[in-house]
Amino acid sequence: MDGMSITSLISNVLAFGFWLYSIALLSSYLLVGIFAMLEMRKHMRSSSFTDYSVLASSSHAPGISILAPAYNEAATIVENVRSLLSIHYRNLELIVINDGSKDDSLQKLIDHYQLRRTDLFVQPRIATKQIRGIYRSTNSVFHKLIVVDKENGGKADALNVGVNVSSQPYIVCIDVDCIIEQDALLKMARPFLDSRDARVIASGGVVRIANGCEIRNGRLVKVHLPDAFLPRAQTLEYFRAFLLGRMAWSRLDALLLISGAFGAFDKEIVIACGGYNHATVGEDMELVVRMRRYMEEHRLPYKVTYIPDPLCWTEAPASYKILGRQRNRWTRGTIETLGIHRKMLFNPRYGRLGLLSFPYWLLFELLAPIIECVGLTVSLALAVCGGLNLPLFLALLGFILSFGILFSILAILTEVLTFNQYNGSRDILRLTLTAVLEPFLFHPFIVWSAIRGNIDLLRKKKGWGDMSRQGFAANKPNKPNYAKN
């Protein structure tokens, strides 16, 4: 064989391999869309018969403890706590964990909510950093509020402190700077009440992008589509991830991830599993996987459910710098979680988790950026050497791009036909245009950030990095969110 023939053979083999992988990936997306539609239809039908006002005032509603870790949140901490205290739910306690903030977050809470240090026995069911003080309000209006001051230990440690302090059987873990819908807890509590044949150990809720929305006194007043391209692209991305992806995995009872911004858990199982893991930056995903693994290994019937209603609103990174750090951390957290629980991969003992969820996350979430990067690099090298089958390459690339755009449009259509938060024709047009531009302006950066995450993991990089945000009000300064943990 001459050099040209060998180059051509390599080109054809690689092209065929990438073609097979692409077909498998796109087929999985197609199935995700189908399962998501079926599950969404089921949810919308069942929700139409639910009267949440009855649950709101019922003494039989399950007790819930909201755990809100805070680190250097002085700029918005008072407003955010006010928002959480206004949530409609009877059996509720709000636990704000000040994770060794270096600013005056704690003092602002003490002054505004009339807090006084109190002696409260805390059973150390999960090992944590030292608690420096526990505060409760002298004003009966804020009787649901508990503020814990502790040594800095990171978000996972702060949440574990909250678990130890909590007195209710269910915990809801949120980011303190998120905006929660008034009926969010009512909808999150429903799966725990409805299940009869299996124990619901965790339930996730939709997280939406709050950039551009009107926020007053800690409440969402009016929804607006972000004007900037980057938050708008993330809005579309969240449509695909939450309305399609997690709805489909919920229907398959194989959901591995509940967003750390808003998730509800059965506290007894959380404690039995040892709480949040300090050894990973993806503590939210790792806890869900560990809880599911615990239930599988003990042969206990259980469910992990998902609520598609828009329950939680958060600020998305508005700069490529901050977005890159976020996606870098997400990649490292995914790798760490799959590595910790690698025993489950292709293991029939864990049912659909081992045979379906884990392989999917490995092949189409973890390896997808690497395969895409390698594929483009090899294609470029073959093009330079004159060995690239250009018609086949362009056909495959065009097919993948077209499918991706259509999948995004499906996500937009799902939003319009269900919750329709962005109900203006102009907003729908802008989202559609974003879907067309995203593969060229947004996706390549996400792939590169994932590659950087792999590299940083090999370099044993720890921590979150500086995650400064602009805040919901234009006059509020940037603030770090677990910046140095």
The other form holds:
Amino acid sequence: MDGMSITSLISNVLAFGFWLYSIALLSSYLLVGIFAMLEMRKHMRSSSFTDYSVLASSSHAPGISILAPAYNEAATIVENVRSLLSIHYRNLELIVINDGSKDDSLQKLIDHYQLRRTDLFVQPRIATKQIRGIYRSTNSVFHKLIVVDKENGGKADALNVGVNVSSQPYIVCIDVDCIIEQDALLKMARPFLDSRDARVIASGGVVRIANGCEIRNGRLVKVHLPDAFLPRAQTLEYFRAFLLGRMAWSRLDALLLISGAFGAFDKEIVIACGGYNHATVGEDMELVVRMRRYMEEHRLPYKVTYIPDPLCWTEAPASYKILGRQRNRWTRGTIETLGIHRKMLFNPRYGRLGLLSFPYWLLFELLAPIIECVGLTVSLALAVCGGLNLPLFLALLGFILSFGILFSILAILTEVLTFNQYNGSRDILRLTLTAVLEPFLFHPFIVWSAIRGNIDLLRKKKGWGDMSRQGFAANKPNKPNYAKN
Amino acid sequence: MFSFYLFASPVMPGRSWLVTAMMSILGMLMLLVGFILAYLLIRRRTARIQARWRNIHRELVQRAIFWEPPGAEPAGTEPLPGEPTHIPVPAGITRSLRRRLFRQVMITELISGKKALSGTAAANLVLLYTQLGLGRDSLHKLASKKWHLQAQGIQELATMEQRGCVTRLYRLTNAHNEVVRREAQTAIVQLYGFEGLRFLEVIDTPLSEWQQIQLLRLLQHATGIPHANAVHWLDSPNPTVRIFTLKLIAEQHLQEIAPRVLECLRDGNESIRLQAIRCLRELDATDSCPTLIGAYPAEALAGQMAILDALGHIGTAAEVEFLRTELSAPDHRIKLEAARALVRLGDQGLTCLEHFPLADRSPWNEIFSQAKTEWMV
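What would the structure be for the form predicted together with its partner chain, rather than the form predicted alone?
Entire complex below, previous chain first.
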């Protein structure tokens, strides 16, 4: 075999491999779209018969503790807590965990909510950093509020403290600066009560982009599509992820990720699994995987459910710098989680989890940016060597790009047919334009951030990075605080 | 998201294939965008039309609410010749009622009015629903093979108190589809109160907690639950029926059934035992304390915590000694629950805490302090 034919053989094998990968990826997207639409239709029909107010007044409603970790949130904490206290739910406890903030978050809470240090016996069922004090209000209006002051230990540690302090059987973990709809808990509690044969161990909610929306007194008053391109592209991305992706995985009962910004969990299982993992920056995904793994290994029937209704609104990064850090962290979190639980990969003992979810995450979430980068580099190298068939390259590029745009339009269609938050043809056309521009202006940056995440992980870089945001109103903090989602 | 690569290679699809595929996708894309825009346009138009119809319907609904049937005035007054015996409906509305969507908007308006009203006004809305023949629409939905239409039909018939179709509704209380089954069960209880619960004798599927909450809410103001039925349901082979019955007994404070509830503490199902303990607490069944203490060692943590909680509510000085021993339990949660129960028992319980030998040591000092603070709050 001469040198030329060896090169040709390698080239063919590579090309065939990449082609197969592309077909598998696009097919998986098609299946995701179909499953999501079917599941969404079922959800919309079913929820139209549900009167959630039944739960609001019932003494049989299960107790829920909201866990809201806060770090350097002084400028907004009072408003955010007020917003959380106004949520409709009877058996509710709101636990705000001040994770050793360097600002005056705690003092502001003490002053505004008339807090007094109290004796609360906390059984450390999950090991955490030291609690410095627990505060309750002397004003009965705020009787649901508990504020825990602790040494700084990161978001996972703060949430674990919340789990230890919580007295209710279910916990809802949220980002303190998220805006939660007033009926959010009623909807989140439903799957835990509706299950008949399998125990619901966790339930995820949709996170929506609040940039550009009208927010008054910590409440979302009117939904608007963000004007800036970056948040708008993320709005579209969240449609794809939450309305299509997670909905489809929920139908397959193989959901691996519940957003850290808004998720409900069965506390008993959380504790049995050891709580949130401090050793990863993807603690939200890791916890869900660990809970599922625990149930599979103990052969216990279980379910992880998902509510597609827009219940939680968050501020998306508005600059490339912050967005890059966020995606870098997400990539590291995903790799760490898949690494910790690598035993599950292709392992039939874990059912759909091992044979479907894990391979999907590995092949199409984790490796996709790497394969994309390698593909482009090889194509460039071949172009330089004169081995690239340019018309064919452009045809394939066009095919893949058009498919990507089609998938985005499918996500927009799902939104329009279901919740239709962005009313009006103008907004829909702007979203369509965003779908067309996104592969050129947004996607390459996301791929690059993911590659940086891989590199940072190899360098053993830990931590979240500065995640300063603009805030929903003027005069917002610029100190580092928890990243979101 | 996607990989952009390509090699000059015979294993790849041809360029013309790719271009055709791309053009097809772009065509689909344009169609989808067109569909979305057309859908939004039609929806906006439909919403406008429906808003106009709603205004018309609201006028009629208001007229119906204040309508008085002939002879409703002073006793013995005969209806005047020519006085309408039906709620007068404008001819325009009668004509428009030939349109299915118009009728559906009318049904929706009547249902929302009926939910918000009671007494004669609500009865008049039911009369209008019957008079306009809208029940046929609901029955048509009930006959549909689509589960969501069936469920909608059930809701409409139940809200508009169409007792005539009870047989059909009752048959659906054990339907295969969960939503249809749930709606049918709710409808029967909405129409017949406790009497409607006879479906508990036949259902072979579990009653979800959500459905139990829904049924309990419907029954919260009902009276006259037949005790014999409640006892009978406690023998149901369906564990969720037994759990629901225990909740019902607690809600209705059926003290007479307490001895039968006590027998449930021997049930093999942990959830039933747990519910029985909670039920005894609600029934204020002080006599059951010795049995609860007897059942305590065999219970899992949740059951033990529930028994301690119950003893705190229904216990007497006789239970102080037992609670004192539990202050030394290895699990701190048991210690805390025992301390709470002692605090609730009053002076004797508090004295017991004060004289506990380890009262000034951790964690007892913290646990006792919390129990006392909670009680004061």
